[in-house]
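First, one chain by itself in structure tokens, the form predicted alone.
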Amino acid sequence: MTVMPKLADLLDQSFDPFEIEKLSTGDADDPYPRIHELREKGTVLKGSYRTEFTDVPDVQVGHLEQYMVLGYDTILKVLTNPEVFGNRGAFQHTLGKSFGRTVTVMDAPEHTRYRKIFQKAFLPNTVAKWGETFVDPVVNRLMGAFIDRGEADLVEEFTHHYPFQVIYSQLQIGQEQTKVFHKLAIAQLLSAIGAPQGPEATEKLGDFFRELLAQRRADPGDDLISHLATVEADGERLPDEVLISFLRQLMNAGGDTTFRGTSVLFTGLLTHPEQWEAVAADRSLIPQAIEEALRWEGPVSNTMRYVNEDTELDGVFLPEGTILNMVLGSANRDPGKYPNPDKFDIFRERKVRNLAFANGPHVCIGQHLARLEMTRALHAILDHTRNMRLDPDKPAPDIRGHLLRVPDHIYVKFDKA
């Protein structure tokens, strides 16, 4: 039997990246008030949308010419334009120090390439098989260690932990390991800040993953590290080096943006308790109650993008180098496009698609797996309870930040099926 791979901890085993990753996604109790008002004064204005909420200094892209991007169409005429705006330039600073080679740091042709292999290996049909065999137990498992109390933290106890461990899982990753790899994942973003602890966690996961991946290729099993190693489009397979940038990637990616997303569906719908109700009655409506969380309080309210050559915006000059702060969350409350935006409503008529995953080449590779998770989640929560509300006894949800949105905890009582 192969031996999992040790999986080294940060040299000061008493850094705690999840505090100091706050500074980095803020303290923001509510940034839509501020976003309007930037929109209302155009919809390409001069500036970083980091800067408008906190002072803790950008040290990656800090020091480049920057520009937010407000509104959906004009945000989605960025995102389907590649050519013009590219991915590498902006995130060559960011996420490719902490990742490496990812598909996200990459512009055509390469990124093409790489990308139909990856979107090969999450295809729908394949992501929905991954509902029951690894989804549906760390549900189980989670919900088990409350059901009976009649009580919960769906925060502390459920949501943050649950789309982490189902990659644990996918990964085949013993429990032993999984308190390290968090704080390893985490740790990695640090980069953005200046910290230490941001290129050590980048190494230590490229060395584990390399060394898992080698296992893997030699022995293949059914786990999602074995299936990213043979999966191949057109006959090519995912370099090591990408394939290692992705898997470093993948717990953000795929782990802390979908706890954000189940932890924001939970909010709005037991802060509106009738549109609880109506899901409860009807299941039906699940899809679109995951989707007007994903526009309400998407996981990413910003992204950026790279401007390749001079050009211009809705009458706005852009030199070439200018860093643009692609601000997600404007595009999904957009008046324009959806009648009274911060208003949580999964009843909303819908004439156009959320942003929240993203539009164009760069769309979330990840966004089936998220909504199924999402989906699954919910359906767990409605399958072994009754009568869900919000403890009154307790504070109410707080979504904070303003990068990532939400809530530290969300305190519920109910009834048990």
The other form holds:
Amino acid sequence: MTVMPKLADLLDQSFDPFEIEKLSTGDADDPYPRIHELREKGTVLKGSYRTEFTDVPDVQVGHLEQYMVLGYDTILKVLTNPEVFGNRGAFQHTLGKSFGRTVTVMDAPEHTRYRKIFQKAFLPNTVAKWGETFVDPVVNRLMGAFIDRGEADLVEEFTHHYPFQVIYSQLQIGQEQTKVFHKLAIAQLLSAIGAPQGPEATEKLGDFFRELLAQRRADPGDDLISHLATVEADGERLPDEVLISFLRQLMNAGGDTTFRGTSVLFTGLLTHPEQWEAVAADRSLIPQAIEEALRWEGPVSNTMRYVNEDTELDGVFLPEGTILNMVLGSANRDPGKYPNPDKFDIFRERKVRNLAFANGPHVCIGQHLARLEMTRALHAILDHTRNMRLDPDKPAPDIRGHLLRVPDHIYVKFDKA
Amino acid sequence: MKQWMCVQCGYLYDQAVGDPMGDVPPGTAWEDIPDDWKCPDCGAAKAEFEMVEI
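Taking the form predicted alone as the starting point, write out the structure of the form predicted together with its partner chain.
Once more the chain from above appears, this time first in line as the rest of the complex follows.
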């Protein structure tokens, strides 16, 4: 039997990246009043989104000329014009340092080639099969730990764990390593604030995946790594460096975002009990509830693009080399597209697609898996509980952060079904 | 159920919904969508779509 490689912990084992992470993702209680103020001044404004909400310096791109893009139509225009507004220049000093050579850091034609191979593993017809095999067992196991109690913290006991555990199952990483794995996955992003644990985590995850990839290539199984190691598009396989970089990013792109998306979905519905009841009574409303949660508080509020050549955007001149902050959270609350945009309303009329997963050639590869996981999580809660409501004796959920928004707790009470 | 799917991003074309933002009204059959129409999620060409079983 093959022995799983051992993932080395950080040298400073007391280092807690989950606490430090907030320095990077922010602790803002509600950034939307400021976002609305900014959008009213103009759709393209000089400055960085991050510095609006935190004094913690961005050591990677904080010194570069930056503009914020705030209007829905303008953001869509940028995201769908990758020749002028690229990814490589924007991410090579940020996510490129944390994850390596991922598709996020690539421009066409390299991006087009590799994206197609990765996307093949995450197409809707593929991930649909993972609902029963990967997602449901994790969801049921976590729920089993609190279902008899009649009360729970849905974040600490459920949403903060299930998307990561789905990834562990897909990669077939043993339970004994998951704690370190989660810690390093979060720590690798801390390069943004200059923490030495950032590059340390990047290197250690790389060593681990390199060894695991060699094992799975030699003896392929039915796990995601074996699949990615052998999948082809147009007769081409993925180079090891590109695949290892993707696996580094998987925890953050696939775990962190779904954890936040699901937490926001529960928060939106439970703070609007009439909408929770409506969904409980008619499960066909789940897709529109998920879309509203993604619009209302998308998992990632801001992404970046790089101006590849001198250009003009909504009358504002942007020199080559400018970093653009694409404030997705602003697009999704643009009152020109969504009347009464701050309101969580699963019944709102949807004339335009929300940009929670961005748009254009870099639209989120994992969006279909994220929606599947959110759907399965909500179904499971509705299947196994009745009368779920916020615990009146505990603090209400408080969504915080300016970049990756999530409540720390969702205290609930319920009856067992 | 079979649907047309973008192989670049996984977007599924739903005839009942169409793509109003892309000037494709609800109810438009796949064959009637112009060849220069692009995927509303990733911008891929119509030729990048395949019929798949969902």
